[in-house]
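This document starts with one chain, in the form predicted on its own, laid out as structure tokens.
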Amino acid sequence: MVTANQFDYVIAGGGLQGSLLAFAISRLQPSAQVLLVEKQSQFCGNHTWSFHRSDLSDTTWEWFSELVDRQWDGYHVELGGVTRHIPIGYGSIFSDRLNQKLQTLRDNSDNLTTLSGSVRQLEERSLSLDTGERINGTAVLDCRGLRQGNSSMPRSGFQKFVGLEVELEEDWIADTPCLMDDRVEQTDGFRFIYTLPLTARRLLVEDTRFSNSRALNRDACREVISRYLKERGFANYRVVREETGCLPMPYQRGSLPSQMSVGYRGGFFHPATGYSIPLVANLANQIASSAAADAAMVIAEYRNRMRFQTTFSLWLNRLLFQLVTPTQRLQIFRRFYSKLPAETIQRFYALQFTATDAARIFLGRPPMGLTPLRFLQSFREKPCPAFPT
């Protein structure tokens, strides 16, 4: 039970976009007062999120910064035999690490409510719980991920992945994350191993698919994973923590639930690439430099700003899940990097991409299996839901 039944903000869901949320409002209006529910017993899940520095803008930096575990000056791809350096900043965030943040900027805020449980209605100035309590406020943020039944999706592609976090018994051959390593066996979709040095001897590594399958063999991607290392000299290791996900990935748009809807279940996501720090981050930044009576307005205004780039992203997405088949998915990402000077892929990334990247990304050697009627066909495709109008 909170004591209080009024707030200045409500932030429904304390994953990645409501903790974001409650930093951001923290830093910018330390005066306001923010209520944050979740229903699980910690903040933000088990996961890991990373970024492009280039992702964020500087206002949105000078209070992101503290909440950043790891940052390298630049990536690598391996690509079609080819190793290409991207020299573009990249970080990344810990959900136990940004738990523990969160906690303790609760602990030492007079302005930092939480609450564990589980919300049964949200409505633009309000929310009522499961246990029939009634909580007011001048703006009622929904950040619970997904809506339920969505989960699915099944006319929408998908990116999942098993990461492992690993313990190696002699240093890692590589000191910058790997985005994309397609040195494995081309199975459902386009497969790739994803890898990011944490330390000189401890590193996450994920097999990682687009698919149109969300059906994912745990097991088969340790096996991976293992065989990956293994091939690399590193055959004895200790699993340190395990995380797994299935983002989506549609190609259409479908309804928005309602105004106050951000995070995954407001679409604000990339809908190409499944990063989702480049627009909540800034989002929330957005949001916590305004007041809390437009927000509805504030959360519009940058939807409709992004309207080309996701529109466009929605387009890739087509491409890659419905025109082309699977075993040609690998010449679009191969294409991409070996083509495309390092200032349209920072741009892409961040979702703040031009007309003229946008033809640059699209317009060259189309892959083979793209024909009109395959063109035609996926237009018959349901709209997505998970992806807002």
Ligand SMILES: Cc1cc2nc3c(=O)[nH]c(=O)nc-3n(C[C@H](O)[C@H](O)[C@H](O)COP(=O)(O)OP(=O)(O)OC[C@H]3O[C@@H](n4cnc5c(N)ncnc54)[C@H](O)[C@@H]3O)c2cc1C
Contents of the next structure:
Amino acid sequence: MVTANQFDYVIAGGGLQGSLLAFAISRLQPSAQVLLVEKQSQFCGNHTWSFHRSDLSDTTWEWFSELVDRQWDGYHVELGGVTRHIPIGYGSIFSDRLNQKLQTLRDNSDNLTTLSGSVRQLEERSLSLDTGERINGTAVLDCRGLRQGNSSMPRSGFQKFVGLEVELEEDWIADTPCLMDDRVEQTDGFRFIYTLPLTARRLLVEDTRFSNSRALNRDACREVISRYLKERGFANYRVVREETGCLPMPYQRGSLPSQMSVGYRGGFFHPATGYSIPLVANLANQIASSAAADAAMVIAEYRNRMRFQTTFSLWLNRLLFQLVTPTQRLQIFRRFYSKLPAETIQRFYALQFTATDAARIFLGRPPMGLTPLRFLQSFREKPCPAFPT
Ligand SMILES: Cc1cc2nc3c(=O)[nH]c(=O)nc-3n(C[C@H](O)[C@H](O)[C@H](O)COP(=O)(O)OP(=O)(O)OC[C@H]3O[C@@H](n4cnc5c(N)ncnc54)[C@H](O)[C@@H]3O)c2cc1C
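Return one more block: the form predicted in complex with the named molecule, after the form predicted on its own shown previously.
Now the complete complex, all chains and molecules, led by this one.
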């Protein structure tokens, strides 16, 4: 139950998008009244969210940097027996720390109100809770994340992973993240290990696959991680946290989101990488930099600006998940990281690539057997081809 009934911003869902919006508004419009409604007992879930520094505009960075827990000057990839250092800044946010920061903000200001409850319905200027309570807002933003069990879900491949945060007995071998290391058995699609050295002895290590199926055997993933660490001389470690995800990588547009849907539900995620921060942080910045009454217009303009990049990314996913075999999938990533300049890679991750970048990303791919007829056939309604794994 909230005592006030009218807010400038009412935010449904306190995950990544909702939390960043609440934080950005508190920094950029300190007098605006914000209500954040979340159905879980704490905001933000259980994640480590990473991003490229170049994903964020300078004005976004002014407030976003307060939330960043860890930063590196660059990272590396290990693909096809070749190591490449990529000099693009990389960073991470820990969801439990973001949750704490929001609580501090709420406790120390009169402008942020939080409510634990489940939103039943949103309308243009109000929302109602499962309890029947109705709350009004000038801007009512839907940040309720991925719609579960939605039958109209677009056709999609999946980026799925299990990540273990481990405490090692000795210092880890690298002080920069490794975004992809393909020195693991290639089963269930393209598979790689991701490592994030949070401190010298604290490591987030993930077994990740770009697969046509959602199914994920967590025990098998833990086993692969254990072998990977052991082969590098780290047989002994203590698991302090585990996270798991299955992010859709669609190759077809979903139904049009409602005007005030943002975050994942509103299509604000990178279809070809699964990263959301490039979009949700910059969108939060733009909404928070405008009047609440203009939020719908700001969202529509942002969506229009990324139309070309989104369409091309969906097309890339079609190529990855419908038109090439898992072996060729691996070659696509090897080529991406061995041939493309760092500037193209950075614009690609930020979903700000140009038509020239798109041509560069595509030209020279190994589309064996990718005839125009095969491409057209891929649009027909049929399930993903079952490639041997
Ligand atoms: C393990 C994992 C690691 C990831 N790592 C990265 C990464 O490194 N970088 C990156 O950019 N992205 C990453 N992602 C993807 C990113 O987390 C999501 O794309 C992002 O969280 C989407 O933000 P959102 O706010 O739209 O949805 P969510 O973060 O899912 O938030 C939705 C919120 O709405 C709440 N909610 C739902 N229904 C209701 C209701 N009826 N009433 C009230 N509240 C409701 C939910 O409880 C939830 O808290 C990762 C995802 C996972 C699962």
